[in-house]
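Only one chain comes next, encoded as structure tokens, the form predicted alone.
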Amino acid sequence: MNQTFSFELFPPKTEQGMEKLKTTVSRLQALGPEYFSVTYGAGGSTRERTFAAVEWLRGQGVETAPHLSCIGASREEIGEILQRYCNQGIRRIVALRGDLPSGAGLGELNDFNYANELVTFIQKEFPGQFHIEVAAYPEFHPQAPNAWQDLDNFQRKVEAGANGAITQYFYNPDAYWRFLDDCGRRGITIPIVPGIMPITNYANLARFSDACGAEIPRWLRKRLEAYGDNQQAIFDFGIEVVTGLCRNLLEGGAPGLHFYTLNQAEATLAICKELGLGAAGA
């Protein structure tokens, strides 16, 4: 199995930010990545900016998947973008429902309320245009009123037409083998690539892990928790354990690692280098 390694960036607000994203995609394009990812803002609020980071990476000829959130857009909204990247010969979007603003509910923020009702419109409007990448939970959405549920929203994603998945990270492998056991049940079939995110600092993991739902394993958390404020320590012992974690999701059959580097090169070159992927394992 061809088993394929990208990479996710953020859309920066300064001009410092970008100067800083262009240098961690040149020392990250070299190692080979099948693709650059680029996140778009809950409710489409950094739209203008991922526009902005979508077209640097195209003009430097860079394959880029953008990522598309649908609840608060209408299908006019969302159509006017799909025809944008068409034009910029993007062929791969990540799908998203995106996060509810606050207060708000389902059935009140116009066209979208679901990723797969964006999968359907993608697939029925462009069709065969695009990769269709979505979201997948192995420890779960945590909106989701169970984990049964959850799946059943997973496997209304494939039918609508999603070629692949890119979950949440995760730090327990055995979370992903199920879920991948699980899907199998259903007949799924589709690539589901785990999402890893290095370590680097614990206590901006920890507040971001609590709000998404990622969990962080106890013997782990306290590991870091001793480390204190010695940010090379943490940094180095993320490396060793990150590195762990994705030697045994390849070694299992996973088809691929999808990196969140926070517009960071460090850690992911490290991590990448001790697998032997790309250049950096030369």
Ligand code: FAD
The other form holds:
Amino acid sequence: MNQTFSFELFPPKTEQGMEKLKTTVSRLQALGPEYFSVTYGAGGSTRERTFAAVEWLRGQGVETAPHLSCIGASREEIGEILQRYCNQGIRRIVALRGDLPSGAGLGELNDFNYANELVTFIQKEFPGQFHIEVAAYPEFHPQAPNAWQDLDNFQRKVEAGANGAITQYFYNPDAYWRFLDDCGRRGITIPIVPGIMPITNYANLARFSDACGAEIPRWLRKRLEAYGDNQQAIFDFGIEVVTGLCRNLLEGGAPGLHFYTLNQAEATLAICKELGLGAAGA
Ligand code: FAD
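Could the form predicted together with this ligand be given as well, to go with the form predicted alone?
Zooming out: every chain and molecule, the one shown earlier first.
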């Protein structure tokens, strides 16, 4: 089986951040990933910065998949962005609903309420132009009323024409395997690639996990807490744990791995090296 690897970046705010991104890309590029993806702030909050990062990556000849979130955007705006990407030779999009910042209302604008509507729009307005990835939630989306409705909603995105999915990160592989079983029972056959979050900074990870509904299992949380501010110990332990998770996923037949790099190369490189992937394994 051909297992693919991809790396996610966010669009930096500063020149210095952009330099860091460039170094990260050149180090990770050596692993031969399928593509790099670039996040897009909901409501267009990172629009120009996402464009800048995507443009730089394309200029380097790097396979690039921009994320596109639709909440709070008009059909016209989404259409213009897709046309721009089409003109740049981009062939893969990560299609999302996104979350508006708390307190921000949709106002009159609700051209898109959910990601399945964005997928339908892309397939209708740009037929066959993009390979469309959508988000999947093995531990379920925090706003979903229940697990089955969340699966129904995931299925809607697939039926609207998604070609693949990337999961929210998780540290419990059983959640992923069960999610895959449920999808299989529903006749969903698109590749569902696990999203992998390396563990480097426990405080940030804990905060982010609470917000996005990803669970840090108690045994892992307790051990990470016990390291206190010993960042090196957290890093080393994180590499060991996440490499074990990746091994479980790859050996179990996951179609690949998508790393949330947070624009840092070290942890992803270390995990890939342990796994023997690409040039990192050499
Ligand atoms: P949806 O699939 O629309 O689901 C959102 C919620 O609505 C779920 O609870 C679902 O069950 C429910 N739902 C879906 N469709 C329907 C329907 N038709 N009727 C009723 N209920 C429905 N956010 C960003 O802002 N920018 C990014 O770049 C970004 N990248 C991401 C990449 C990945 C791989 C992942 C996993 C997430 C990313 N996110 C990003 C976060 C994402 O935007 C949030 O998780 C958001 O809350 C949901 O987006 P979605 O596309 O999964 O939404």
